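Only one chain is included here, represented as structure tokens and corresponding to the form predicted on its own.
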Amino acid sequence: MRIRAEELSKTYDRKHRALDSLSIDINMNGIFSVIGRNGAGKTTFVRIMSTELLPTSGRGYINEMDVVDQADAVRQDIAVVPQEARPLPWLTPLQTVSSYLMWRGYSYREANEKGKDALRELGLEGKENEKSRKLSGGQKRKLMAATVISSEAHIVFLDEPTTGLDYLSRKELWQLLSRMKKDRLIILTTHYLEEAEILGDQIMILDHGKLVDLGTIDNLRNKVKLPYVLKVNAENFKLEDDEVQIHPVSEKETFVYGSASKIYGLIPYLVTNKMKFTVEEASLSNIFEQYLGSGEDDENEEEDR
């Protein structure tokens, strides 16, 4: 499954530009994780290319075809589910399924099968029959996953498919992502660095409209001048050294950032002193940063309306 961004240019309000020329090939199945500070581009970027919005310049494709001029095809070929997606209050969940699968074309034993199976697998069973509006946030997020991962759809476009969901609901979506990702491509929005680090087969850094940077997780380790972590557990650790980043966490914890060789050279001090001490890879939140900075997010959200 492939999609392609050549140029890839929106400006709203002849101003504020969302995205600025984004270049991508992507052609795998798999996952696909987006990520970036609010106003990155991550919603225009899927809405551009799910055809639900015109991009002001650039090419945009859907394995070959054009997202604007071939609009109609690319549609038969992918599912969407928008940030702001929420299921009609007077449908049951099974309705709001199946009646999405019939509108692809299936029968409606077939819409009916499938639906159930989905809900099924989302642990929305036993409400298949009930009125939406009487959901929880959560389920109703659950449910409108459940319209994508029901069809046969080659590439999925989740936007913050997660949010509002408890941990344990989470897991639960993540579990089935990664059970549907082999015969797809599915891109995945998200705020959660865990979610995008744990379930992206490669991962795209947005920031202002443009790409800061994209591959897999140990590509972009790999990448950044601070890639291990040591964290120290000990009362008031200090520690004078230029080539490595000092994070107090609590005055009894602080995280130390650097390359291989600077972290496991401060080793033998700290068995010395008998510190406690772990070390591991960064993280995509440790690399996130190193990126883009600790700062606040952008307050131009726009993108999200």
The other form holds:
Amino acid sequence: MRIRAEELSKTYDRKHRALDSLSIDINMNGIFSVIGRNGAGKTTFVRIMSTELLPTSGRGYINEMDVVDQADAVRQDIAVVPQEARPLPWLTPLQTVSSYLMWRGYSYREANEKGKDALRELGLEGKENEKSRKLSGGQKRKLMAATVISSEAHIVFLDEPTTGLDYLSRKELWQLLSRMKKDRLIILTTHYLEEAEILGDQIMILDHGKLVDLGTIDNLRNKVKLPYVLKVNAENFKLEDDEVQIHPVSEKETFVYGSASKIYGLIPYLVTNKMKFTVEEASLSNIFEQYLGSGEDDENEEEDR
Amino acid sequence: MMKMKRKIGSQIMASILVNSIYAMINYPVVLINTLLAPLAILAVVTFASKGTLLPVAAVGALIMNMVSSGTSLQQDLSHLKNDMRLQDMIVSSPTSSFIYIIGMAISEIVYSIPTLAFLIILNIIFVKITFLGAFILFLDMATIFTFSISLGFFLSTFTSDIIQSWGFSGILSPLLTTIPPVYYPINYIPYPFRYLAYLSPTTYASEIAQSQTGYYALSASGFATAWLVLIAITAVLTYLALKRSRWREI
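Can you switch from the form predicted on its own and show the form predicted together with the partner chain instead?
All chains and molecules follow, beginning with the one already shown.
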């Protein structure tokens, strides 16, 4: 599956540039994670590529079909769950999935059969005929994801599908996505960097509508200056070295970011002073902070676009 | 995964199921809601006129029912679009805006089947009409239904939340059904207010309907003019709904 953007831009109200000359070319199956701060352009990217929103300039392609000029053809191949989508409260889970499949062109019988299979896959067997409003928040999110994933769409856009879910519910959804990614491309936007790291076969970082970087977690890690983390468990640990970054987490724990040689060079000192420590590769959170700093979200953003 | 052959019938059926049948099955109380609105005014007009306007009001209730379908559609679609984000999912699916409108329009008819059935029985009992007149009445209803559905869909695509949608409905309902002479003959309205009534397409629909039931004498040229205006307004609204609605965001 291939998605391609050429100088894709979107300006809202003639002043707010939500997407700024984004150019990417992805040819893969699996999960493509899109991360960035609030207002980075994640949702705008998803909405343009899923044919919901017209770009201000530039071109977007899904499997080499233009998302503006060939939108009808593109729509045969894609499915989307928008950021705030919820199951209709007066429908049952089975009615929710089957009606969406009918909108995609399945017959009533086919849609019901596939709907039942999807709900079984989700672990919602037995709840298929209850009203959706009775489902938990996690079950509702899973239901929305299952709605599009049960379709034949080759490219699925999920815009922050796990926002607001507890850790266990998120894990359940991760398992579902991992199972479903084999023969399709899932474009997943998320604020949870751990989620993007665990699920993302490729990760795209956006900031202020611009592409910051794109690649596998290892690619991204290799590009940052401080790809290793030394976690020191010692009271009031102090170190003066311009080539590392020191982040005190608490009085008893300090993280030191640095290059492999710098981090491993510190180990003899820690051993001599009988300090407990671990060395890890930088997580996506560490990498993200190195790319964008640890500043606050853009205060001018009223909503995540 | 194989490419599947799209079935337009399924796409239309999905809208009907979601917007009317499932809603009626899962929340039967909505049936009472659809029945009450036209019947309430029908009752008031009948009681106030001591029964003399019952036939006119019975036909008027049919017109109101057709127009109410549009205002209901506007609210339903606005809710599905803004609160549930369903429209975004449909936009990105193989269902076109035209098929979505058709499905949702039929869903509004299905939704009002109990009311329609009651009103049709009432009309059969109390309204004297020829076979040709009944056919003209049917065309009249179909045209005003097309007008109201087109208007409802067009407006819904521009709403950003349900409060705005309620605002539209609050304006449309009196302008299209309460103020115009839907439940009584137009000659009950004194000049110059009658000119204002002619700003509403439902006035022309009512004139046509009332001319067929014998409650309003309409000349041949007046009859033709009424049809012309009604069809023109409906054509413009249908064009706007299909070509100028905000199906895809800009």
